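Heads up, the chain below is alone and in the form predicted on its own; it's given as structure tokens.
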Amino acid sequence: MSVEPRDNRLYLDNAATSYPKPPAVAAAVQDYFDTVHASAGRGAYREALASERVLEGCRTAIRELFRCARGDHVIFGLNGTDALNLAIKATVRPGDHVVTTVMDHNSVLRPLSALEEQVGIRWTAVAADPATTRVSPDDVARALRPETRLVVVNHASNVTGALQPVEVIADICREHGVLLLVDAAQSAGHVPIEFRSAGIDLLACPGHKGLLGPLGTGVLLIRAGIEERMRTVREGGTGSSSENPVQPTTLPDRFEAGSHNAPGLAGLRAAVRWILDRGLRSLREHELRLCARLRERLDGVAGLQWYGPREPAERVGVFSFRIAGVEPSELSALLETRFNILSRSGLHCAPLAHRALGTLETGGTTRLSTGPFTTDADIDRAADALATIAREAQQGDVAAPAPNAQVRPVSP
């Protein structure tokens, strides 16, 4: 793993989208653009079939990182937003109730809110452990009501890395015949999932994270029956069914209306080719060396203040700080300025989880999450920046951020 970034500008954003990629992406890409450049399903001639091969085979390859079951069904969308939007609003009906956590996005919180507002359902975000931000599953059994259609869980959150346990609550939605839908932004790529074993119902995770394919992509998994108890939330062209006005009921088709992002999905093809090549296992022994460093060389240091589970094992590396007296927005920019660090500082877009840590009304948190290419040595980087900022604001002689810094007081 020798891809470097440019400019020794060390990134630790990879919870927003993950950098550096395998070369392998960036060469799918253009390998894409200069062989096949064309549209799945609207043609017969050779370049057209190139195209539909690129997304079967991007299909095979998301199956088998995930240990999909036979008839368990791959759903490209624009990305993670996306697929977490067409499952939620494909199964939830007018007076359904949902579960979900205080940890959640708002990529699951805003489509709740709407579907409150637009046909009357009803949710309820369950509480996390305070000091953990983990979430008891027994919590979400005393949420369940009648009429509750879903259970939304972030598997691992992006603010504080915490990794909920999933497979506990799966046992719960089934034992009450309620469908469980996971968000695995932060956790696909990072930690093993077995999709029909851990007793997933649908699983939604963006492309360009911890799965290292390009932007614009995603991924909506769904077990084999549930799109049964499932609707269309868009409809259009598919190349199949033609003759049809309305939307063909077989899948992918019945979800996947208009053309693909085919360029994008090449990389992604070669980006989980590139994860399944290391392994999975591989990838999370890494991360969890990287966590362990991080927690060793953090703990004790005066003023700052970090979130999430201490252990390795119940976190990825996403990682959320304060330090006294220095604003998070201003915490990013002495990061960069300074030491040529990349973090991002806010809300996150998490903001029932930041009113549980009682940094909502404080500009959030300084959030730096770790890749596959992150090393030690980056590791060691950040933690000697963070600390002499935490020793300086001890001191009241922090230095102030270059004058054309970017401080922004609450990023969206």
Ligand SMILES: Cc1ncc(COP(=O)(O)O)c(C=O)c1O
Contents of the next structure:
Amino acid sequence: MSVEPRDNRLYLDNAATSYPKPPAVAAAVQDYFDTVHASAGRGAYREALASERVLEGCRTAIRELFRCARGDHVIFGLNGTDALNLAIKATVRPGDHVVTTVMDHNSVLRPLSALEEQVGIRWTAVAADPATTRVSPDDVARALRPETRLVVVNHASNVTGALQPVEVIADICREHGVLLLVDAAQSAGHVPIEFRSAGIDLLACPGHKGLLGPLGTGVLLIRAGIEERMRTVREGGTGSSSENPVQPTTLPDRFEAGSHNAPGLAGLRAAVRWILDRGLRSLREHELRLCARLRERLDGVAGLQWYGPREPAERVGVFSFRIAGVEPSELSALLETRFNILSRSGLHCAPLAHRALGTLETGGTTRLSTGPFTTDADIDRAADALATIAREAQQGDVAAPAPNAQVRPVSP
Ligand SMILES: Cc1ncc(COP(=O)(O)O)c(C=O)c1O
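Mind sharing the form predicted in complex with the ligand? What's above is the form predicted on its own.
To see the whole picture, the full complex is given below, headed by that same chain.
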């Protein structure tokens, strides 16, 4: 099945949020408004019960996708950032030490910085190989201290697409009795992850990127038993145990205070069902083919620098480029105004990754990221556009972006 984006605009910013979505996603959101429209857990009438079934259906689909044991340990939140904040702030205590990596996103680095300032935790960001941007598990092991409580690892980089060896890191964490939180924002829905057998304690991801659900959805998976080492960071109504002014201890309610984004979760349920029907392995094979094709098309293009692993098996479809003589923001503007291709330039909320790449002070990179509906023809179109701009830059003759182009010096 092909899903055409509008206006021949080639959307290659799936790392920000996926588009297009499977048509069933918008249909499920619309159906929610048409037939359910009530708030889950907030009444005993038919519509409120139907809303509860939507949430349960979404938990079941996610449990199947990640092969996690228990649906009640699938916690819904606002987005990936919200799920990461919950996981970090619920587990880390004053005086603790946390290990993360330079490839991690501000949705990990900023909560850690805030806890450092507010309650005196310490944290270490492990370096990455400058060429592949992959982290060595030995370096993670060396960074552990007696007071290390948590390791947070970005599974796939939102800057270079590099996959980190999370299963090896999980073994190290288990050996040392340290919790492992995986940020699967760029790998969920792209790479098969067996949550239970991989030995991951906590996994956070947005619902709106590779899981193909609507914006405003996020998920935290908790390995059974780990909740006993977590405290709540937000309390409120759950529609359960209402006689008690104290947050319920049972999951998922313990970590899900307040009304749900049920229309969004209806869409997420349809999206994850679509992924399960398609098969994650076949989606991954598609992504691997796209990565190999882009590498083939861009290898040897003079003046074009590509960051991160070249080997498809070591990456997801998130690519960072620079073209000598062209600012990353200008490159994005050129791609949009001359080629109708949508990319994202700047630092991608990952300052330490850009520092490691040497691009922090020079405008970052231009990122293109694929999704399940990206075709071979789309890859060829993007490669041709990049090669054309690189050739013009080599000749000192890059046509300017259209006058109405938005050239943002450094995007956030
Ligand atoms: C690696 C990574 N982690 C976390 C996030 C945060 O996800 P969200 O935008 O859903 O809050 C992102 C978003 O770009 C990301 O790429």
